[in-house]
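Only one chain comes next, encoded as structure tokens, the form predicted on its own.
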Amino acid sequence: MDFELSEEQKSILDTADRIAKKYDRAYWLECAKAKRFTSELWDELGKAGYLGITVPEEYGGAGLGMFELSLLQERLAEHGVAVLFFVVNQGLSIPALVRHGTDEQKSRLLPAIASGEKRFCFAITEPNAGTNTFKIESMAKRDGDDYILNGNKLFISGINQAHHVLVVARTQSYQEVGGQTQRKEGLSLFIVDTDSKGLSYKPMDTMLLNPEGQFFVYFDNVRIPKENLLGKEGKGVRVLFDGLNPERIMAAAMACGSGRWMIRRAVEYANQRVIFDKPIGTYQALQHPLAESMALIEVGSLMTRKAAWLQDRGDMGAGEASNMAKLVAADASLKASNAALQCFGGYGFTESQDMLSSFIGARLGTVAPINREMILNFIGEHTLGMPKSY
């Protein structure tokens, strides 16, 4: 097993360092507080060719894989620059388009995504259907050559900054397909323009600090051309599942990078802060939690790279590895943020030190994009061979 990165992969990390120094944590915070998209950072990543890392070369991309994309995500997050759009745009939308899009869809959309001209967000969660995806109620009914979409979504990241939203809706209701036994049937995915008539959204009042923001989204008789159906009608589960592994890999990479950033901040502070005539970093009560967190972050990073490698190979083990990577990375990031916050003491709760927002973000990682309990259910059932527990 060779852990050495290729020259191209090393170049991605070097370029990420350069870009993140130009558009650093202070820039990210400024955008987050103003609820303004990090457009300058996005444009810079586009110029470097990094928005289309996983887009095939014939559509203007680099033709690389999730491994390279996860390296970029992790390194940016190490600088305190967490790019949530990489989870929904590069992680979910691009793989779905590449694997299931028609030639027309790919020709129309992928070059614009790779250049940074267009951005996708993703809409699946509903008020009555979170983890239980199959109970979603949004309906898309055929009307001639179009579909008419009605329904509500929530916790939709960055729809105000996206040009298209990939919507999961039912083309047959839960009852029509036969309920629980056939629950996977009747789901379809649609590419919806965010300026479509009948589509509206409003911000959610969350305590999260990020430039993308979270939104309620409403579909009121939104007309969707049939050519914007992604994959086959009623067979959207396959399309959806093909995007879940990349989503979890990207979330894990972001968690690992953010964990490293918080540890580095805490170490710098602990080496400078003097209490009882010596730096607080000399005290094991602070040193050991940071050291343990660092070890766990490294474990999460290794598992994330393995998951990305398996995903790029098309290996069936990518699902198991992606879930494990997400679980370990999110837990490690939360442990790191907690240790860092404790290290700063009362100063960690001041706005100037910018630690509490990182703690909240790390805590979110254990809940979304999938909660740790559902990952443990997956491991118990599919890895350990135990009975389904829910």
Second form
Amino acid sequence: MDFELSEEQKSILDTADRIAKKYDRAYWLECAKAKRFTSELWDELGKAGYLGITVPEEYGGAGLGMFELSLLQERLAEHGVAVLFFVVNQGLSIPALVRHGTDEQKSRLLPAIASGEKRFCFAITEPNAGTNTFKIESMAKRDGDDYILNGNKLFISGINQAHHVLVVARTQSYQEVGGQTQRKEGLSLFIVDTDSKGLSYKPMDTMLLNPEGQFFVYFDNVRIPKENLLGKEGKGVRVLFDGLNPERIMAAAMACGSGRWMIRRAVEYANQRVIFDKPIGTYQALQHPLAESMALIEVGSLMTRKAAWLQDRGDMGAGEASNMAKLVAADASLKASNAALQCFGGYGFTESQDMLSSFIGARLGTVAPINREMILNFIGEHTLGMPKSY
Amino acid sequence: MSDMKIMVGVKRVIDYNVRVQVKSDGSGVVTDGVKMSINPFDEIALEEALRLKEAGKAAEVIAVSVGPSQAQEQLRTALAMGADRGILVTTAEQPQPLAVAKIFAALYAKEQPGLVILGKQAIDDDAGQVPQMLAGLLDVAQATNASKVELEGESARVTREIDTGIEVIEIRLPAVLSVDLRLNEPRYVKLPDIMKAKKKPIETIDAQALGVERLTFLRVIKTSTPPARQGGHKVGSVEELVQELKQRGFV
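Show the same protein again, this time as the form predicted together with the partner chain rather than the form predicted on its own.
Below: every chain and molecule of the assembly, starting with the one above.
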């Protein structure tokens, strides 16, 4: 076993450091407050060839894997520059497209994604279908050479900043496929242009501070050419599941990076803030929670790397490892953010200290993109062989 | 001189973001497990060489590192940035400036570059001597602390930042340049180029094979941390500040 990173991998981290120095936390914060896309950062990453890390070389990418992509994500987040599009575009959409896209779809879409010109967002969640994915109600009905899509989605990240949205819809309803036992049938994935006629969206009132924003999305008789069906009609579950491990790996990497950022901020503050004649960093009551969080972040980070490594090898254990990585990383990040916030005392709640939004972000990490309870259910059922609990 | 070669120095140093720690026995600084990088001034030198090549003013950029075999890593980075090939001159111990200058002089004889571009100093020892020594050994023109470089045929116009302002000098090639911080902003390593760099050649030569036997000329007696900063105190007003400064003989 070798924990040493390759020269390419080290170089990715080095470039991430440099880019995040130029487009730093202050830049990110400015974008987040204006709900403006981090386009300068994105362009810079594109020019340096980092947006197509997982895009095959023949389509203009680097042909590397989730391991490299997650390294980049963690390092950017470590500078306080967490990019949500890396989760939904690079993490979710590209792997699904690479694995299930037709040659025509890949040559049409991947080069522009690798260069940074185009971006995907992802739409699955609906008012009546969250973790119970199979209950989604959005319907796409075949009509000649097209599909006609109707339905509502919510919690869709960054659709106003994306060119395409990967939509999960039913091509046969839950009832039509035969209910609970056949629930995995009848789901299909579609590549939909965000400027399609009949597609509209409006921002949700989430109290999260990030540049991407969350949206309600409405499909009102949106016409989708059949060339934009991703994978086989009705067999979307396989496509979907091939995107979910990378999504979890990327979310875990982001949580670890953000955790490191919050710990570093807290250490800097605690080492210079003097109360009772000593820097507050002297006191174990503040030091130990940060130290413990640091150890847990390292564990989450290691598990994330393992999950990415398994995913890149096409190992069946990647699902379990991705779930575990996400669980541990999100918990560690939350613990870190809590410990960090404590160091700041009342100042942690001021806008100028810029800590509270990361605390909320870390808390979100235990809920999205999958909540910790569903991960524990998965581990209980699949790893431990216990009865399904829900 | 579009077939000109440019030789660039690439020194492996402790990364500038690392908080350097002195070894407890005072024999130097801790380098084990510490992130190492290309000396930032050398990166600027390399960037300038690459821009000259891209502008059609040079044909080949050769990156040279003198030091331990691990300096391969920095040469790979230089190749990923765009250098065409690398030369690693290995030495048994960390060479001092005169030895490095002699090594570069030997390589100069072999490669016949039109320009040698070096950082004005390395951020580890801050000696700032190699460029001047090299130009002296080669008996060629030198322009130090360059903040702008323009090649025109057989000569170069070099803008230098000096204590009294900006100086522009013209020198005949071949020449040695040392570069300052504001010359350019080095590029990032592009991901596809990292992979291409793997295929570019790095030649390894032992310093002795270049006829450089003696590596050190000075003995370092002790390395120590600077004394901790003494705590200051706050004054109540500008008047009080001026008075304090006067009392201490600062104004």
